[in-house]
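Read the single chain below, which is given as C-alpha cells and is the form predicted alone.
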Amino acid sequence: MKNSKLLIIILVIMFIFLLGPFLVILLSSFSGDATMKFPPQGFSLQWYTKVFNIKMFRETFFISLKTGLAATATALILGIPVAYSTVRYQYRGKAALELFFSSPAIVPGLVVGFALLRFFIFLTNMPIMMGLYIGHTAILFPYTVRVVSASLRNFDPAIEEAAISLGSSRLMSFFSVVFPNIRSGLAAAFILAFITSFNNVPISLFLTGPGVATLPIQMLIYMEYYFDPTISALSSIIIILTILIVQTAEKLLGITKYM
C-alpha cells in the first residue's frame, strides 16, 4: 500500500515536472499584464491578436512551413530506399552505413549547423534558403530511416516474396505490396520530421541570414528587444496545433507506435 502511494507521488511529480512549464506559457499567454509574468495579472487575449497582426511571425511562418515540408518530403524519398536497404539485405559494412546515416542525430546540433555553415555558407556561396533546405534535409534523414525501418521489421517479407514468386517485379511488388501496409509508418515518419524540422534552432540559428529566418528564431530575435506575453501566446498556438496534429493522426493511423 505504501509503494503505491510513493509510486503515486513520483508519478504525480514528474507529471508536474514535465507538463509545469507548458502550463506556465499557456497561463501567461493570457495575461492582462504588459509584462510577461506568472501567474498572470487579469486576462486578456490582446497578445493572440497581436501575434497575428506582426508581419515578421507570419512570413518566417511560411518560411518554416515551406522549408519543413520539402524538407521532410526529400528526406523521405532518400530514406525510404535506404531503409528498405537495410532492413532486407545484408552487405559487408551494413553496421557502419547505419552509424553513417544517424551521424545528424547523434552528433550535437550546434556542431552540424556550424559545420554547414562553414560548408554551404563560406565554401560554396550558397543561397540562405537553398543551405537551410539542405540542412534541414540532412538533420530529418536519419529519423525518417529509422521511422520507416521500424515499419519495414513489423511486415513481413514473405508477402513481398509471395508476389515476387508470383511475376510481380521488387519494384511493383514494393509499390503494390509493401507501400500500402506501411503507410502508417511513413505518415509516423513525416510528422515526426515535419515537427523536428518546424522546431529546429540549432541549425536554423547557424543558416538563416538577412531577410531569411524560420520562425523559432524570429521568436528568439523578438525576445531579445521585448519580453511581454506575445511569445507565450504564439507557443501555446504552436504547441496546441502540434497536439492535435499527433492526436488527429494518431486516431487516423495509430502512429505512435513508430515513434
Contents of the next structure:
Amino acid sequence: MKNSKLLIIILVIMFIFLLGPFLVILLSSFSGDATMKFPPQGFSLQWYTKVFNIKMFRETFFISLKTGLAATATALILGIPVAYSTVRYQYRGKAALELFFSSPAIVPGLVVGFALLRFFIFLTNMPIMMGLYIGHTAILFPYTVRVVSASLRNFDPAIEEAAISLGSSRLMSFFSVVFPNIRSGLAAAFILAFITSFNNVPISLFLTGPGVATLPIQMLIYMEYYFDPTISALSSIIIILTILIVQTAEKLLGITKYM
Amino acid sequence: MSYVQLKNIDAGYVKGKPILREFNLSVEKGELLSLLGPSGCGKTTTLRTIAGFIMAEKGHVLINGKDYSRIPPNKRNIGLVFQNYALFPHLSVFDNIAYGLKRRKVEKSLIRKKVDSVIEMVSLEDLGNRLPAQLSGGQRQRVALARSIVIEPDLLLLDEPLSNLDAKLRDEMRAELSRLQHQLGITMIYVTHDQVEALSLSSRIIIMNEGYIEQMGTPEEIYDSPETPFVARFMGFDNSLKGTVTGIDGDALTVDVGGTPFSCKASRSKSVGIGDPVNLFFRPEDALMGSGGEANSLAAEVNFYNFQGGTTLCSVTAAGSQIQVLLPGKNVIGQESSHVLVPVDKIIVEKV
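With the form predicted alone done, generate the form predicted together with its partner chain in the same format.
Below is the entire complex, every chain and molecule, led by the chain shown above.
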C-alpha cells in the first residue's frame, strides 16, 4: 500500500510537469488582458479572433500544410521500400542502415547538415519552398521507415509466402496481401511524420527566408515583436487539433501501437 | 520414375553453408510422405527447397519429370499449408480460398463453383463471409487447406499443420487430412516432429537428422525396426543398456549385461560378432517389472513412481542405467517389483 501511494505521488508530479505548461497556455489564451499574465485577468475570446485575422498566420499555415503533406507523402513513398527491404532481406550494411533509421534521436545532429544545405540553396538559387520540401522530406524519412518497419515486422512473412505459392509475384503479393494489412501502420507513419513536420522549428529556421516562413517560424517572429496572448490562442488551437487527429486515428485504426 | 525427385541437392539459408548436402529424395505419385525429425534436422529446409523459397545451390528438383530447380515459387503450382495457417487477414474465407484462382485468371462463375465445392469438402459451409479472425484454429486450418487444394496443385506441402491445435482437434484434423488425401489422391509431403502424426498419416516416413536421411520406410518398419540409435531414440526406444555379445546362433544373440545374460534377436541391417560391445534399446511400455527368475531380467532399484492416469511411469536403476518402465494401471507400487525384464522380441540390438 505504501508503495502504491508513492507511485501515485510520482504519477501526479509527472502529469503536472507534462500537462502544467499546456494548462498555463490554455488558460492565458482566454485572458481579457493585453499582456501575458498568469493567472490571467478577465475572460475574452478576442485572441482567438485575432489569430484568424492575422494574414501572416493564415499564409504560413498553408505553407506548413503544403510542406508537411508533400514531404510526408514523399518520405512515405521512399520509406516503404527501405522498410520492406530491411525487414525482409539480409544484405551488407543493413545493420548500419537500421541503426541510422532506428534512432531519430540522432536527427538533431543533422542541423549542421541543414546549415550546409542552406548554403547549397544559396549557391544553386533553389526556391525556398523547394528547399523546405527537400529538408522536411529528409527529416521525416527516418520516422516513416521506423513506423512502417514496425508494422511490417508485425506481419507474418508466411502470409506473403502463401500468396506467392498461390501464384503471385513478390510485387503483386505486396499490393494484394501486405499493403491492405499494414494500412493502419502507414496511417500512423503519415500522422506522426506530418505532425513532426508541422511542428518543426530547427530545420525550418535554416531553410526559410524572406517572405516565406512556416507557421512555427512565424510564431517565433511574432513573439519577437508582440507579447500578447495571441500566441497562446494559436498554440492551444494547434495542440487541440493534434490531439483530435491522433485520437480519431487511434479510434479508427489503432495507430499508437506502431509509434 | 518417381513423381517428385530431389537429386544431389545442396541447399540452405546461407550461401556456402548448406543444411542439406548431396540430398536425394523421391516421392511416388499419390503418396503421403512424412519428413520426421527434431527441429533443425533440415525437414523444413527440404520443404522450402521443393516449394522454391530456397533455391538449391546445387542439384535438381524434378516434379513429374520437369526440372523446377530454377523456376520461382509462384510458377510451381505447389500448394502450401503452414503451421500458423498464414491466412490473408483482410479477406473473407471465400476470398482467401479464391485467391489462387483469381491469380490464375479463372472465370468468375467457375471460381464460385470451385470455391463452393472445396468449402463443402472441408465442411466450412455458412462460414464463407467470415474473416479469419472470427474463426477457431481448426476452422482456420481448414481454410488454409481449402485454399491450397482449390488450385489443384501438382503437390501439396504441409509444414507442421496441426501443431498449433489442441490434442482433440489434432486427432480430428488428422482424420480429415487422411480422408482428403484418399479422396483427392494428391501427392503430399508432410513435415512434422510428432511421431504419432507421422505414423498414423503416412504411407512412408523419412526420419531426418542434421540434414541427412537416417531411415526411410513404412510406418511399421520405422516403428518396429529402427536401423540407427538415433531413429530408435526418436521412435520411443528411450531405454538403453550396455552389453557385450557372448553368443550367436542364427539370428538369436546372447548379450551379457552387467553379468546377466540377455537373449535378443539380431537386427536385420547390421551384423555383430562375438565380443562386440552393443546397446540394447527398448521402449518403456515394453518393459515389465517382476520378482526375478524370469528370462531377461535385471535386479532393479526403484527410484520413483509417477501416476499418469491409465498408466504409471516407474523409474528404476538397473545394471547402472536409468530405465523407464511404463506399467498399466496404478496399483503396481511395491508388488514384487524387484526386477525389470524385457521380452526377447522387444529389444533392438545396435553395435556401439
